[in-house]
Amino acid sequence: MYIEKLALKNYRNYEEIYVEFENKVNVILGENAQGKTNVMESIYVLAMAKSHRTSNDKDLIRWDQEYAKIEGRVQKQHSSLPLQLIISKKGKKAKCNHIEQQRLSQYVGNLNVVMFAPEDLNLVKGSPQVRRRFIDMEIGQVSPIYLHDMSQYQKILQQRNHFLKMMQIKKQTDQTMLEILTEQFIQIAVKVVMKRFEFLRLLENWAKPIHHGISRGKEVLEITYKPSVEVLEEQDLSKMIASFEEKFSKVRTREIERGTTLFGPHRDDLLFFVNGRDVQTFGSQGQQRTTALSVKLAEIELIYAEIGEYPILLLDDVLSELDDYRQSHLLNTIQGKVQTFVTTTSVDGIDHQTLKEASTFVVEAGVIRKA
């Protein structure tokens, strides 16, 4: 798949732009703070209905405007699909093929993207929250059911936390109600955990040989899901539910004292091991970067395996963060098969055929033009 056209209105520092892209590498050149990353972000938001940079949608709307609009035409193997997303202070409206989508979970997945930005190096060394967000965003692209389950999970978690808070301050004493909320919570939590196990196994299968190649055969990568409730990947649904029930019966008093849900998918983590050692704690910066790059390249292949089309790759100011060898590996991997967007202040020093054949655009003060 590839994006053929992109139109922005009142988006970040763009008043109104329309641009056509080719199904190859598109380099977006410009000085800092001119709007390069905003173009990348708009493609990501068009795909995911949320930003990778902010959780506040109002940040996406141009100063003093009521709404922002992103429109794109996506070419797939068998169809051409117009997409539209309008972001206003009241919320978001998404259209696919000119038809408004009732739920964003129905909309996400029409356009698939893999974003690689300098902050993605935090995937390995950042907080568990960064890794959970990564898991949720990536599974959501290929599984609308997971998006729906996560939405339900967040609602029940909120309700349960509110009830525990009421019990903490003695405004509630109804143990039966807590049991009902806990049961509902466990039913949806185990679905989320099982899907994460399944996804991360697939991701590891793709990432392992890629990492082995980038490390010139010296390193073996393992990806491990670390649930906060002691469950195993091979457990069936009933055993997993039993493990959750046992955990929550043990921590009930502590949860009431603290007024919050102490265990569940919102507290889980993801570990990366290279040659049996935890990369976050013991890995060199080079190993951490190779791990992040391997995972991103694995995502591309995993999405292709799941949906039969390659996603769009967004490389936001990341080439300068990689050494020549990793740069070449990345560019060789995508050459000729993935529509790619690269933002950079300069292509000087990047000597690769892929960039020599690229379309180049220049961004200056919220205006984009073909070079």
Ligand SMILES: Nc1ncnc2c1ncn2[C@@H]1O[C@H](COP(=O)(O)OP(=O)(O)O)[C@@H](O)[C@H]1O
Given for the second form:
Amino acid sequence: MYIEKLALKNYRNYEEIYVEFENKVNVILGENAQGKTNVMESIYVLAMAKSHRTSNDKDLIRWDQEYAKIEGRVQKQHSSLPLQLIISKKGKKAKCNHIEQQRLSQYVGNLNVVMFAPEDLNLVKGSPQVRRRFIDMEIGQVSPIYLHDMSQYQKILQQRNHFLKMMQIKKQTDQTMLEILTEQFIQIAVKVVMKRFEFLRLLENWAKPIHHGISRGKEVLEITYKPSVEVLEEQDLSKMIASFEEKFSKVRTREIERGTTLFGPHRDDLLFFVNGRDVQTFGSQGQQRTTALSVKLAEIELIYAEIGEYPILLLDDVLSELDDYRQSHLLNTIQGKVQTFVTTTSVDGIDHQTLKEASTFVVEAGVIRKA
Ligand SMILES: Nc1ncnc2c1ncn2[C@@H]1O[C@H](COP(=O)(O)OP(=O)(O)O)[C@@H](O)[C@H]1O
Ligand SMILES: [Mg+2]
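The form predicted together with the named molecule is what I need now, so please give it after the form predicted alone.
So here's everything in the complex, that chain up top.
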């Protein structure tokens, strides 16, 4: 798939712009703070109904304005799809094919994107929260059911936390109610865990040969899920439920003392190993970089395998950061099949052949024009 048209209104530093893109590499060139990342972000938000760099939607609205609007036309093999997202202070409204979508979880997935930005190095180095967010966003764009399950999970987690807090301060003593909440919590938690296991296995299958290639055959990458409740990928649903039940009965007193849910998908993590060693702790910066890049490239293939269309690749300020070998590896992988957006302050660090074949846009103070 590729994005053919993009229109922004009151989005970040853009008052009103309309751009047409080609199904190839599109280079967005501009000085710092002119709006390059904002364009990339708007495409990401059009796809995910969420920004990759803020959880506060109001940040996306141009200062002193009431709402922001992103519109795009996505071309797929057999269809052409108009998408529209309006972000106001009251919330978000999404339209697909001019029809308003009741749930954002239904809207997400119409446009698929893979973003690679400098902060993605945090995927390996950063906190577990960064990695959980990564899995949730990525599963979400290929599985609307997962997005729905996650929102149910958040709700029940909040209710359970609230109840535990009440028990902690002794405003509640109803053990039966806690049991009911725990059972509801477990039912949805195991679904989330199972889906994450499944996703990571697919991701690893794609990432392994890519990493092997980028490291010139020297490194073997492994990705594993690290659940906070001791469950195994091979376990069936009833076994997993039993493991959760056992865990939660053991920690009940502790949870009441602490007034919060201590185990479950919101406390899980994932681990990357290179040649058997944990990359987060023992990996060099180069290995961490290669891991992050392999995972991103793997996502492209995974989305293709799941959806039957290649996603759009957004490379914000990273291409010139990669050494020549990694750069050409990346560009060879996407060549001719993935619409790619590249932002940069200067074309100096970018491979000549790529530039020759790219269309270039220049961004200056919230105005974008074709070079
Ligand atoms: N909600 C907003 N309204 C207006 N301007 C904004 C908003 N959010 C960010 N900006 C401005 O956008 C600019 C940064 O754009 P960005 O796309 O991050 O730049 P870069 O070209 O370096 O990637 C800054 O000048 C910032 O002040
Ligand atoms: Mg930027």
